[in-house]
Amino acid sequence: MNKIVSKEYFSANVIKFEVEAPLIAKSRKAGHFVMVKIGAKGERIPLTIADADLQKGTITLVVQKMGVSSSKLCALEEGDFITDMVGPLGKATHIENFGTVICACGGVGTAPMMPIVAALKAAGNRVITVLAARNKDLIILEDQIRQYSDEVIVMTDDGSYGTKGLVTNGIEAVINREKVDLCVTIGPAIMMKFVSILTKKYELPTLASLNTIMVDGTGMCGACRVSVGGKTKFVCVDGPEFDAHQVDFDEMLMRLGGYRDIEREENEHYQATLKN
């Protein structure tokens, strides 16, 4: 069991947790992942490590409350523990001085992109950060994101922070400005896949952390499988990180899609439940 440290609140459905897990903080890279649990006889679910401190021996995540498993882990309280956490689990984000990297993340995917934003600047690279959200209250961790890149632009669709536009408009006012040597992108899977597109008419290299759905996260069961050139791969072993370019995003979205209404209706129970 893990010891929740401490707990903040970026907006009320997103969580950052700090979490006592000692070993993975010491062997965690950038764009790791665990796998959580609440409860005996709670379902997996995958979390990228946002952070971790060697001294204190913690690791930090940050939950989106959308289903009955992250509402049950959004729950808890400082002091509390997660029942069961593996990792760290899935390959390492590739680092090295590729020049100039635009890293482009959407909403709950700035988390996840933090780590990679360090240890792309601390490889030497100019890093300029693109942060978009439906609205100014969904941008999130931009501070500490603003230590790591030498330029930080923040897209919300309706205007009421930074610039008015989408991630892919962000993105594209750099490209043309400027030579760009690679994109990174986290973020929901219909803006990586609009990601793609675009950084695919100018060339750019591209990758992209897939968020699929994942039942073990080592492999063995395959709910996490995803074309990619053409080819079956699997998120948490193979990934989470693939050439966007060659991902089949229409058939993962519809993959994400398969257990929708069977989620909205266990949700739908499970509030019904907290409410007797």
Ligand SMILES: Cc1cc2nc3c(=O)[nH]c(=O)nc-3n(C[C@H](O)[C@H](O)[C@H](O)COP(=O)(O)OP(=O)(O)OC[C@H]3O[C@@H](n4cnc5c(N)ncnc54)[C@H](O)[C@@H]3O)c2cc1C
The other form holds:
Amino acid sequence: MNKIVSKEYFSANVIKFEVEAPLIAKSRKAGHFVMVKIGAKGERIPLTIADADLQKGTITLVVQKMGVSSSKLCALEEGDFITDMVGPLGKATHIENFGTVICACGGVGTAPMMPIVAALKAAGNRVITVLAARNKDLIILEDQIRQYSDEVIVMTDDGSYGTKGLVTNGIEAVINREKVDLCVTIGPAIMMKFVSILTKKYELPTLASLNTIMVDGTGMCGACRVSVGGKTKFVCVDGPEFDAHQVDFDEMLMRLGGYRDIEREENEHYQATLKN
Amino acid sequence: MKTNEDRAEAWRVELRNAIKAKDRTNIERVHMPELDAEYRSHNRVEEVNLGITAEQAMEEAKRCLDCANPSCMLGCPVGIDIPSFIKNIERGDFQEAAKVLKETSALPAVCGRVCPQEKQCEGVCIHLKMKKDAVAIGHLERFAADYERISGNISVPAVAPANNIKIAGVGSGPAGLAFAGDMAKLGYEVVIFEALHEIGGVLKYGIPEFRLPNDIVDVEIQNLQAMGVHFVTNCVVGKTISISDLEQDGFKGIFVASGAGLPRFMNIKGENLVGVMSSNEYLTRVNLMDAANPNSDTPVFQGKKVAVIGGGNTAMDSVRTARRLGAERAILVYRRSEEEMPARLEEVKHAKEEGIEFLTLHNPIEYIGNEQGRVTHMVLQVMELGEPDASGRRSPVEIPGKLETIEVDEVIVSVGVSPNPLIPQSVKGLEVTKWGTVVVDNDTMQSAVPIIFAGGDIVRGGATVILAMGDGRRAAKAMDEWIKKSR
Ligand SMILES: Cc1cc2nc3c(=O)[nH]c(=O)nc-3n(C[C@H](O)[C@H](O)[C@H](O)COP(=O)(O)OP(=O)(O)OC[C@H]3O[C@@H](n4cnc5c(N)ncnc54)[C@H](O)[C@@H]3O)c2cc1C
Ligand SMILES: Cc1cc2nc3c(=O)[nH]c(=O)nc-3n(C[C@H](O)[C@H](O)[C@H](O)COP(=O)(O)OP(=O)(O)OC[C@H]3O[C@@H](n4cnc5c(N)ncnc54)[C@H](O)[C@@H]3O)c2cc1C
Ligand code: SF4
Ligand code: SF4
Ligand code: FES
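For comparison with the form predicted alone, kindly provide the form predicted in complex with the named molecule.
Now the complete complex, all chains and molecules, led by this one.
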């Protein structure tokens, strides 16, 4: 049981929680995640540790409402308890001074990107962050990201904010303008696929943080497996970051959709219980 | 030897002489009452074996000859005093029978249910030499342990005065639980760290409810808690805290029982298609997450044509679960013949009764999917038995060109597990084999890093509950001696 010490809305569907977890706060590094379960019959879902406060013994989670599990979490208030939380899991991001780094994030990928942006900046990199979303309302954490970035480029599909265009247009503009040493990308799998195709063309080394479906998050089940360079890897223990150019995104997209029908049903069931 | 002392007691001599050996062996072996096969193939949670009655148990106990040199005990990996507990059943002192079991086994209600008895104790019972069925040791063990539990008179073992020495266990499977019990008895302050949100290891997330109800495991856990054992769930040693953190926190000994939780795949084409998964994933969803319960948030595929690859207990549990979740065809695909199957005999029998199809001497070589990436077919290579291999089993060889394709909508890969690499990777100086198992002294279970002892599947690879439990107990004894010596 982990106590929620604060709750803050970034938007109607994106919420920041500070949660008591002294041991996790102590051992976590940028790129690590936790598995969270809400209620006795809850599902275990992975969430990136966005930040940690050693003094207070808390970690920060930024959650986007998607389906049942994320909605149940978002319904919790300050003072409530998260039933189960375990971590830090996964491999930490390899941080060093690479030079100039593009951090390209889409949608809720911004939350897991935040600690990476901060760590890269602290290591002396020039950090250019590309924030992309469908429209202005879906751009989150912009202020926090600006704190740690040398430059922030905002892209929206509909042009309602920043520049009209896709995340890839933003990245390409930077590549064409200056020498870039590394690209890190987090977002929907389809977005990461296109980022990877683009940076491969420019031979720009790229790391993608994969958000596959997980069950235990400790290497026990294989639900999170992806093909990287033709080999099967477990995202929860071998990742979540991989060389994007080696990742079989088409297979990953296919696997992500595997439970879509069941998830939709469960969400309808859950929404119905809320109305009663 | 204590065994022989007990055997010489007056009541036992009298009991032994009351019936002629020949008459004892002529009694028919008890038949375990079971749920109706058709009913249970749709019922996910009810236990298949219903347990024998007191009368049945006492009658079965008569069959045991109370041998002077009980061969059955040599077959039991932990050397339970089998004739002693059985004769106590025969005279009607079930409580005493349970006590005898508990002197050696920390989890008799579990072992009575899941031990591969036909390969262990029952496999060497003297009756077999006389062409009779072995004494139903497993059924009797289950009976005595259940009797004690149901009577509510579970004796919480006496605990020695606290010695204020902290020791840690990593993993709460049978090895960790057995270790915890013995150390608590010796007066240690025991903390068991468990990565998952539930205590019990494979007993909870692997072995299904219809074979081992969770309640039974929970009673044992509550017992341990009553003895002062402290459990910390949601704590991955090597991630949340490190072994050196534990040392710094004042733990004087650490028993690693982290199991063999890593699923193996076959690395064949199409294995990452949607609907193809490890038995660990499948059983974790169903058993740990209760995914088949409509009130659970975790989803699980409920395939109609399900193939399970493998021939062990895990495969058998998966295929029988699939059947219970509504599979019209639940097929077990195994590359050797039924004779070589490592699963318990009883599970094979139960599976067949439940309508599981056995496709032996077949091995998958490819999975085929549709546009959405969902598995729809599997291609099987037909095999035949060749020469015996190193393990003495006749090894399967391909019949060139002989392939079969069958329709499937779910495939569960159950071809073995590897040791959990987390601890071996995170501790410097630990000696590890090429299979990833931790190397320990066979008698003391102590590793190359003196403060670390290890046992169960992390040392043996995939083994059995009773072996894991035995390791836990041996490690406890040796750790106690080592701590006392080094003080
Ligand atoms: C390493 C990692 C880090 C993540 N970090 C964050 C984060 O910081 N903030 C955040 O909001 N989200 C994060 N996610 C995604 C988050 O786990 C999913 O949004 C969440 O599981 C959705 O569950 P649901 O029941 O609310 O939605 P559902 O309706 O069940 O699913 C919506 C979509 O979420 C994905 N999903 C579903 N179940 C799982 C599962 N068990 N594990 C992973 N993905 C699943 C699928 O793509 C699915 O289509 C992360 C995912 C991974 C793998
Ligand atoms: C489906 C299935 C059916 C089986 N059927 C039978 C049977 O009928 N009869 C039989 O005798 N045997 C059976 N077995 C085998 C038997 O269950 C195992 O041999 C036994 O459970 C091993 O015990 P263990 O204590 O070593 O490990 P486990 O039971 O695997 O427990 C290990 C525990 O450690 C935890 N852990 C791992 N790493 C860490 C870490 N870093 N920090 C904290 N905790 C950690 C795990 O989460 C787990 O709970 C079966 C196994 C399976 C999977
Ligand atoms: S513990 Fe297992 S092997 Fe030993 S007597 Fe009991 S059932 Fe037989
Ligand atoms: S070998 Fe068989 S008959 Fe002899 S003591 Fe053991 S169980 Fe009884
Ligand atoms: S989530 Fe189970 S192995 Fe990665």
